[in-house]
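Just one chain is shown here, as structure tokens, and it is the form predicted alone.
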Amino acid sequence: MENWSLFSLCVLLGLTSRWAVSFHSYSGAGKPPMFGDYEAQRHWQEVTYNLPVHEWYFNTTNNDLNYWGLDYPPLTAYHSLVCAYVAKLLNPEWVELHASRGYESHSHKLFMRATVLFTDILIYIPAVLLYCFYFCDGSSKQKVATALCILLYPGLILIDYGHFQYNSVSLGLALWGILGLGLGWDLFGSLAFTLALNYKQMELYHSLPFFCYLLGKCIKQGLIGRGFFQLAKISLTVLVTFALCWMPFLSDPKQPLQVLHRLFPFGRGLFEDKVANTWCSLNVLIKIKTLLSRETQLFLSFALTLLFILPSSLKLLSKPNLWQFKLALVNSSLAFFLFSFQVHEKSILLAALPVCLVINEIPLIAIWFLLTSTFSMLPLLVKDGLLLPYVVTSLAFLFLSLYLLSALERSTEEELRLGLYRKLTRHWLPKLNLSRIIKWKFWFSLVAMAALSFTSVWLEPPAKFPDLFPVLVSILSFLHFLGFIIYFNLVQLMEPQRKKSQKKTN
């Protein structure tokens, strides 16, 4: 009974923080003619409710693709349609064709916020609780503490409940997939991840680790025999799930091709806005978009992404266990974020999910990464008028996670997985305290991010460099992420897995 009371309190705190943020502004509030992501989600409800399926992804008289045209997979469209039916019952004006464009009101804002909260309660929060219950070592209180820290991660809360998106749906489905694989329910895990991929195409960031884990497991069972049949069942599950999701678009070959064209808009360029990845940071010194052709940019981004993904994926293929799987998810999603084509600042949430899953094993590094990922979206959050919730949620997450997870106390060289670094420095610097250095770097990093956050808001940039502060935020965040991808790759590739006592589940 005490355990359930603690979990209930954990959920209550998570929901309270979410709803508190939802009272603040959202993307594009009162900014015609395009508004922002809030209007995009409302517009998709309008389109899916009023137009036939075969027009959803096509430019027509009633569907101007230049005005927030659908650019997510079919499952997102179906979700918008379900929300539209509810909206129609509450107030038909919210989804009226053409006339509802740019609609804003307090009642509509309440409805839209409630739809995010409902999907969170239905999909994401249960997955977090089950993950912590089954796969986090320690006492019940430690499991609850881990769950609370994951639920209070400010990046996801600020984007979904402030800026306005439904990232908790795709991330929640991906987490259900991780749960399924961790519990040995490979078919369920494959189904859940396929649904995540059909909700947001950015789940491709996680796809190779899922593939390598399942394939490696089947290889270990023997591809001539039991492993082959298991692989066949997994393949059939994925294909049937895809077929069901895409069924309304399969009657005409032009339909799936147009959907794919909308999902992968290579014409938008290598990057947009000030995203904390390699290309945007490098563009400060070398104007890549001008010097290189579109084809060269595509090839270069593909090659570098593949180069940084392959080592961790091959290690996972040879050693398919949950610990390797989680680290491979971190490394894969970070490689996509840093090097792939057409990356948005919000895509860092895809790397944040697997980092949340290792917060109990490597608390200090995970907390550091999660705070950095939130900081990397600062220009977007300031633009949306979310400075206050950014500060409050970040500080609350910092102090609660450090305290509940004893992150500073659990930061010995062994617990930080610094074995390889110790071997490299043993002969030249035998007395070097790596643990102390990491702690100092952590605090120095937090001070730098806090200072840049302050200057971004309170100081006017020089007239010659109006984007100075957003560029500095992206470069500082990029340097952090570059260090994190090196660290997590070394942990996965070089350090032997610790033996853990995991619960056996039926």
The other form holds:
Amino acid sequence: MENWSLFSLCVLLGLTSRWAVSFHSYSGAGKPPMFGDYEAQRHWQEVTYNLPVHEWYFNTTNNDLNYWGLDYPPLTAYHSLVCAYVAKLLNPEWVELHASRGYESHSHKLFMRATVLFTDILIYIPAVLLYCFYFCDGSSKQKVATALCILLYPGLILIDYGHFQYNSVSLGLALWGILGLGLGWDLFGSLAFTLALNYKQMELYHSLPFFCYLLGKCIKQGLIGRGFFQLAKISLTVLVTFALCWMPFLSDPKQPLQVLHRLFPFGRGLFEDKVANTWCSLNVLIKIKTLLSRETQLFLSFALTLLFILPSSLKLLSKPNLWQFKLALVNSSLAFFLFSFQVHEKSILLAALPVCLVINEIPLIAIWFLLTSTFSMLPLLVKDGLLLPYVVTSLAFLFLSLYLLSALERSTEEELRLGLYRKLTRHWLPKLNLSRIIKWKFWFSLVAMAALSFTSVWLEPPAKFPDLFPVLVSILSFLHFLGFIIYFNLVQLMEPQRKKSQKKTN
Amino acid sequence: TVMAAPMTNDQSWFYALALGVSFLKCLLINAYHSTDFEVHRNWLALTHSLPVSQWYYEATSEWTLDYPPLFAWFEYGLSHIACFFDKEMLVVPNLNYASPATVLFQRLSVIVADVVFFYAVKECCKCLREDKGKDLLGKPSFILTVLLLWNFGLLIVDHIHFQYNGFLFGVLLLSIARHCQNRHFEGAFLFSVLLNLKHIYLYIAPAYGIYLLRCFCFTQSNADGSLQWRSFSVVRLVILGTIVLSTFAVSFGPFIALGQLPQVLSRLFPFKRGLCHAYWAPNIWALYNIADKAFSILARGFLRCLVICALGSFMFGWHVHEKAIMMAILPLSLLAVDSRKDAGIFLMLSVTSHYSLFPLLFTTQELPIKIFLMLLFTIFSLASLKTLFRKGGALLNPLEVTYLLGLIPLELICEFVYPLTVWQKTFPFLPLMLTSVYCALGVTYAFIRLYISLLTCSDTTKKTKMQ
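Having seen the form predicted alone, can you show the form predicted in complex with the partner chain?
Below: every chain and molecule of the assembly, starting with the one above.
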């Protein structure tokens, strides 16, 4: 069968599963007075449409920041504005100032879901297809299989089309950035990534790898001469993009400060709710939230994050190729997720995206990570009434990706890049079959996740520990993520000279 | 090491396809469902709560039991599992009861019942000629599996609109497969069971009857394919008759014993007198023309005859549902992976009739689903059949391509443009009429071509050896 038909089948399957998930409930459905992320997005349409730009991020009589105040950068606001214009055409009641608070109707839900689908088709899906087409090894069937697996990643589908968010925009733009860099179009890549950054500030998790990759490339081209020139062009692109995005806010010095204040709410504490990172998990044993002062927490978080991202970034700086870049993205976003301040469970998607990009090279580990990332969001999904799509999409992803990518067959020690682990165990346990151990761990972990998912839903937690199951989910996921960050760091740092070079890297 | 997609000799791809489509069906659990959902809930309730003698008399709900007894027993069996989901659905007065547990149970029952369909498809694949050298995506069995397992019509009608066609067509395809495998007694038995599950399959009963008579009861033929009268086997006829009659006896027996046969028949065939003729006339007419050619039918001809009976009844029968077109499409898929001409006819018929199912899902929420799935199936069937028959020119001539492409503006007008115009209020039926008329052209065209191919192919088979 021809390429175009295979790719279109793949896209159609991805689109069908997305839209089918959208039939289910969304965050905060029918839960006044605050509702959830869905209402937040609707509210932003209301605010951006009815109020002048200089009021968007400020607390005024018309704009109550305590009720889902804007806390994403300006591009999100502009996106909401465009959606609001369409909403106004279809039904003005949807964006009526004040009066539309908590508005819920079937047609409105269809409209909101359609906006997600629209941006997905425009930004994320083409990026995935192009990535697989240009950067996947193997036959065209292999490329299509990879594209399908990436498109069927449950975490993104459930959050965007279930819970309701626009992660496909920021992740899609970041992916365009990666594509640009991979194809050698540095300016385009920087532009795309800057736009991603201006859409969601969480993209900062990816910023260091982007910076190190570009800097490393420029250094390789010679810091005096072409390299310097390139660096200047990139910096200019980034600055101009920032300026354009923030233009309406640059008239008054108070504006950008207020926006930054909304984007980085250090006042909100080390973590909120249950999230599978170090601080939340540590808090179970030692109440660090109350024990340590705010400054100490900040310092500790900063220090540990830095500790984990520095080696990876330095390695990338010295060896700026696509493979290192992808791994650095994984390591950086995982480090931020595990150790940073005010992390939300949805931020795991930032790590999931680069892992999707290595799914073809290390399928088993990538699939394992992607399933864990979806599992880590289980409490959120159950709260939103998304249990059925969670189960179906996770199982579908598990079976289809294991089958299409032959993940279990491609799990020799070399393919799993267990070189360092082999070196460590060679002295004490030379006969250890690491590959089989990994596979056993994989299955065992899946069983544990399935069991915990089942008990979370069917059993009542004991009265003394009402949060028992979310905490258990967080801790189990945290332990997995810790293992993954060590693994991915080792793979990146111990990378020997690869026999097969990536085609379009520089 | 370069790793290509798995191309082993094992059947793992079959299970991957089956599992994949089952997951898709699970995602559609919360989609729109039609009144057929309530129909089956009502039947669950009445078979569970009432004694057998009341089944065909119960009329609390407007959706009275109008399928043959074996299906009622099927619902009875399901109702015992339904207790574990939500007992309230089994209460007859609970009209239009649709709790989440009820929806989950009913949807899952359709999905699980499809296992019969999966098995039947697997058996049908065994009847195909296989080319060992081909890669996976070009294998006829792979293509047929996708065309059947991922059939757009079945997905839309069974898993959104809500029916049990997958299960029923599974029995039909299994019966066809058994005939292909020369296990005729099983095939006849399965078809009798099918008739007792849903009597709409009476449409194709004549094809079965004639085929079994001709190919099975006459054990030998002359060299030129014509009948050898002396090879008529009374034994076989008697055994066949016994199988069929005993199946009917098991199914209708209890009701005959209770003296309820007229009531049951009146439920199954809700006609006033006089319409019976309209119901059967086109079938008889179609068969008359086939009859004299029928005495040199091959197994492939049997399938062809079956498709034509189904299609003829669809075209000329009374009170036909658009869903009945699937009775023609599914067997035609078997022919399509085998012959170029049939592939062309299949493409015409399947695209047209799948489009004609669009009005079944009229909700806005399901609009993207039906478009995506339609495109999925159409692109796959076009691309795979084109690759399968790449030697010998295009499968569709330019006129046919134009006709099929015309479906796109038709869809845009009917579902996007027309509702925004002033005529929507005064002539709301216009888009439906346009759809019906346009699709009728395609279906009629396919019917005529099939008919001609049957008449011409039976000429050529006279020259080849039979069986």
